[in-house]
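There is one chain below, alone, in structure tokens, taken in the form predicted alone.
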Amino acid sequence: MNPSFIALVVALPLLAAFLLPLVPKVLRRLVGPLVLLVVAALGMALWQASLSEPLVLAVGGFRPPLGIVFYVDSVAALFVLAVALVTLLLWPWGGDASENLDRKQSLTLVLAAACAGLTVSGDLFNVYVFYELAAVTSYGLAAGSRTAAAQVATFRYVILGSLGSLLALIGITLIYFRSGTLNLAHLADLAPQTLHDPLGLAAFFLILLGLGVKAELFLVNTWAPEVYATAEARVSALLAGLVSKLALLVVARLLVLVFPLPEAREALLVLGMLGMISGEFAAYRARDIKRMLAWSSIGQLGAAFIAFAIPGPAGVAAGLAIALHHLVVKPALFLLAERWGGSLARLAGAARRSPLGAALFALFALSLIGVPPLPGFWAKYLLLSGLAAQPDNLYLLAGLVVLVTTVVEAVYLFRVVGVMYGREAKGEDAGLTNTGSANTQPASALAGSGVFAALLLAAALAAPLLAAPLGRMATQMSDGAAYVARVLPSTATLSGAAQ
């Protein structure tokens, strides 16, 4: 496949973003749906030409590592593929003034074309770059709502969000002034020498923080549950479901390539298990469906965080399968959340108001849990077979706590669902209980909930066939060596330059 391809998947959204206004009203609803359509067959197309050899890219012509390099492994192409496809489910068709929707479908189209782009950038430049492009959109998209309580939320989550982009910046620029480069590939040639000492690993801490605020890494994630509580259903799932995948995705890659070291690997195991346990027990003391969904996702990303501070492709592979896992779930889990808002006691007896909203939640907290055979089940099954199999106490430990916090996610989750197949309220709470939407899915709720939970049977259906490919991408992510030598034409005459 000609590699020219890979700048379509972020140059299409971005230029459609900004055209839209431009596009007759009739056709103009259409147009960000047909773009992602694209951005997907191409997505796709990359991934089965990416499974035998990564693709790359050097726009512009200039030679590596100079310019902008596009780098495009089977992971890459996978996650590419995810950001249209979420996004495309995940779509504002309607129920807004005209003006209002074109600005959120604008908005949404610059999210994809930003969420391709870190997942495509082979240097940390451009990392920067569309990480700054998806916080602006996502601040746009989070005060969508236009509610008081929204948009005190979301200037509280663009004053942590800007923090967390200076924090970067910091370590970015520490990594500049120690090698030169901020192309991957010759960093990752050249770190030995030039990073990995207490100034790089400060420079890594910086840069987990600050990417850590999309991903919702502990210390930095106070601003989930009241964004995601107050937003849009489809803007939380899109946050807690796409956008936190990949400033994961960074910092793994980060991992592999700049910092292979016990010391960056420890503090994302201790951070990720303080996340585990903050989340999973917030979530289990929330009475509202939404904040409880938020403080959940901050828990199971920490179980990511867990996975891939594990060494080899084992951690990649459980990593990958947890945060696969997590963007089915938890997207779909805020659709059903978006007339079920507000306190929990106003889901009882839900389940006979909507029937088939209750089964697909009951089916996601399943998952969730670990119930085999659904996908959730093997997820965690990686993570565990993996932190088992490490020397370290510090493992041990991470997987007793992974153990604990699943007893806590099951007593909260089944708790939800009782109150659901429960009798309804009587007295005061029956108000709340009866009333107009608070208790009822709207049809696209429904419908995008269902399109998640057929892509989680389907791959509970095909787990042994899933695992080979599985493992053939996490190979080839943690092989750095392969990533080196698939960038930079000639390793020995750049180091030595450089030195």
Contents of the next structure:
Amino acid sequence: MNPSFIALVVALPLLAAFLLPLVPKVLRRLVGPLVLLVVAALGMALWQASLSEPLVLAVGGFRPPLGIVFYVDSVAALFVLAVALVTLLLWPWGGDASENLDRKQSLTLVLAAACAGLTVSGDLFNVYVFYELAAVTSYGLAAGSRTAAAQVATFRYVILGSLGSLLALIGITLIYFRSGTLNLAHLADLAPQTLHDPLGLAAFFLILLGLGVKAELFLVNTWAPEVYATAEARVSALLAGLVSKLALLVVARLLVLVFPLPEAREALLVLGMLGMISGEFAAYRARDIKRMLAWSSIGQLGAAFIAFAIPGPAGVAAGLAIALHHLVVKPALFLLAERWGGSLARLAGAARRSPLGAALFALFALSLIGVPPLPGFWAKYLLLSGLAAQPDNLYLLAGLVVLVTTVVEAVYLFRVVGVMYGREAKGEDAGLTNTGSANTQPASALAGSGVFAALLLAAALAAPLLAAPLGRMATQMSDGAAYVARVLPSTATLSGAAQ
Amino acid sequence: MNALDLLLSLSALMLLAAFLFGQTRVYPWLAGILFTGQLVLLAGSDLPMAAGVGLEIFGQQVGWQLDGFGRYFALITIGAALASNVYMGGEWGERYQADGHSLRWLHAALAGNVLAMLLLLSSKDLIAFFIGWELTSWAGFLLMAQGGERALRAALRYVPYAMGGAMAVLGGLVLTLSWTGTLDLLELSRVMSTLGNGQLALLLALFAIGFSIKMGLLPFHLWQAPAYAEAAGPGTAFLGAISARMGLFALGILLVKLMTLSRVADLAFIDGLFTARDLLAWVAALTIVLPTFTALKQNDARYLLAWHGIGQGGYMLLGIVMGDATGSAGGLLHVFNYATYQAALVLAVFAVMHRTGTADLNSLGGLVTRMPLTFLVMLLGIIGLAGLPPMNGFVSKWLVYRSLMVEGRPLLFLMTVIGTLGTILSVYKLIHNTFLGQLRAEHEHIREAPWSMTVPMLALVILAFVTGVAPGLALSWVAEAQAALGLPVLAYTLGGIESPRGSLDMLWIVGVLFAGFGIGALLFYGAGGRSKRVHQLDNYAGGHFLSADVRYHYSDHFYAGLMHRIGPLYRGSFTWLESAVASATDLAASLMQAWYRQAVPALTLLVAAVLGLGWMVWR
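Instead of the form predicted alone shown above, give the structure for the form predicted in complex with its partner chain, please.
Now the full complex is given, and it begins with the chain already shown.
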């Protein structure tokens, strides 16, 4: 496959976003979905091509490390596919004034382009650019529901996000200052001499904190519950499901390529554990379903950080499994929660009014807590067996944290299932219950989460078949030397020149 | 397709059928035929039954194979399901549906439980085992949650216990994989006992905690009584009969097959004085005594039986932990025996509920004349539960007692006797308050339960009686289970056991018992056989005639004198412990929420960045 197609996955949605207002009204609603379908097809093709060998595109023909590099291994290709599919499933179809809808569709397309760009970027400069692009569009989308609460929450998000970007930028500057390059392959090559010291680690930590804002990393994730609770369900789903994973992916790449150091892993491990503990316990007392899902997603991201902290392909495989599983489950849950706002008590008897919605909720909850044979179990199994295989006790402690928080997770999720399947409130409490059609899901949300559920069940049935490609992707991603060799075929001369 | 494939396919087919048309009248017949077919298939197949299908996932082989130990539990599972299925196939199910419940889901939950348990019982490696374990837990949850708001609440209380147990098992599983490099049960039976004491102790703790929760061993037993008692009738019978025994199955595999009891006895707390094996034995003994006396206090017949279910599990584990041929046979045989009479008793209580609408022991009485067959079932059932001849409960308990005496554990023996004493007291309360004494005026027109309900109940107590008279019938399965697990095998006869240190022949015992009845009858009829039928309400007290409107049935504060003595011993410590854990979780949750509600996140970010940088530089 011609590597030039890689540029299209970023360029097409970006172009479409800016041209959207110029398209005739009749066709306007079709542009976004069509573009996303094309990107999805490209992602699929890239994935198949890259399973054997990663693809590299030097934009404009400038040889790396000078020009812009797009690097697509099977993981990046899969995430391109995921970006397109998830954005398509969470597409803003309507229900808004036309002008407003145009804006939302444009923003969503820009977000998709930025996300695709984050996955394929081969240098830190582009990573920063696309990260900023994703950040700014997500501010716009988060404030899009136009309620006062959403705007207050978004304001907090903007402050944290900008500070985070600033920290990441300082980190990148430090790296550039030490090594004189921002190309990831080149950095991987130079890192042992230039960056494996306290200053290099400081740079990594700053970037970790900066990108961590989007990846819901503990310490910098305090924006998440309010934003997810007040934004439109679709937007929460995008942010929690998609954007967080891509920030995580960038961190994981940095960890594998540039900072494969025990100190860096330790930082990830500790912050991941704190994220799991804080997220899952906070969700335990959540009084409404959207905040509960937000905290649960903080916990899940914590698990993914823990997974990526495990050295070698085992860690990458576990991290990918958790990230992909969460990518399917959490958007679906947010879609279901769209009409289930307000106090949890108002959900009493929701299963009668929306049987399919409640059943899907129970299914996703089961997978989220890792009940076999659903895919969530395999993700958790990979994570725990990876942790148990490490000699360091800190990893065993992380395993304990995962086990304990899973129990907490099961309790709060099934408390909701219990409320939904329980008796409807009578007498005085009846006023609190949404009756009639109030909390039945709109068809589009049900269909969306139905597709996610189909994906989940297909993955459960095909689990034995998925193991091999997952292992292949993990080996590919965790092999830093191969990355360098692929991007810089003449590595020896380059590192010679640097010395 | 071989036998195990066929068995599992039949089970899966039933689950599908239950979902599709579980609410129709045809389904119970179909399910009855399929369950019977499964029983025949299971009993008639050569062991071990291996599944033709196996998977490889993430480098692990996942496969299924049923040996004698698994088959023993599988037979009981399907038998209990068959009885429950017949029971709910008739009038009970119609009433259940008319009350607005979903019979389809109840049937589906039952079929799902059977499938999950079969998968668990035939697991060949720890992955298959864990899949079966989790499916059993959640299928059990589904069965518990049906039957109204209280059932749902009780089932939700089970969730943290079940998940805690599952996570302990999963933790043990990944550590096992990391330390031994395999998850295959056969392979593990060779290598696990060679692990060092520290590793073995940690694995034992994790697995044993996980398995004890399902079994309802102290101190993890609180969930079980409400969850089982509040479920829909036949669901309660099935859960009570076999569900908790999955924990025993797993403990048996862990203690005997994988770790071996002698290795467990190596793990000493105080050198040579108290070992992990002793700890297990004492936990089992305490599980016999404390829940049994909690059962004594219950005023709801369903709760009374459910609490006994927890206590009876103690006998089973105690027998297995003794590890000799007699004790382990007693423990294993008790699984079958207990399942027969417990299912019968629960079904009898629900038959009474079906007619009277209550299981409250203070609002019943005198039903013996109205529901004589149900009375007979309960009478035989409680004789079994109390462990008296001629019912089968006597045989298994006798084997356990004998093992304790022969092996020189007098204190444990004393505990079992105290437990049995409590059992006798409370089952008398059960039958007295339900069937004996004064009939309440509102129950004047009660009829016997319909045949769909009495037939499975009677079949179960007949089975309990027959295997009490000829325990050899069930002991052949037990011997097979012992052999499969690697325990010494009991030398049994049709009537019991033949041993130089004391035999047991139930054929003789029952023969003498009935000869005694016969002599009594001869004397009575030889003396003319004079008797006079008195109406139940024709009674007097203190020289006054009593009529139906005067309440004299003594049920409130039953055993008031005894309770006066032992009442202060009930401390509710476990309930306190449970609520303490819940409060601690709540507190932790509030603290975490406070973190997310902080007013100045930017400042936190700054502080975090500075601290993190400091840490990185300091490292």
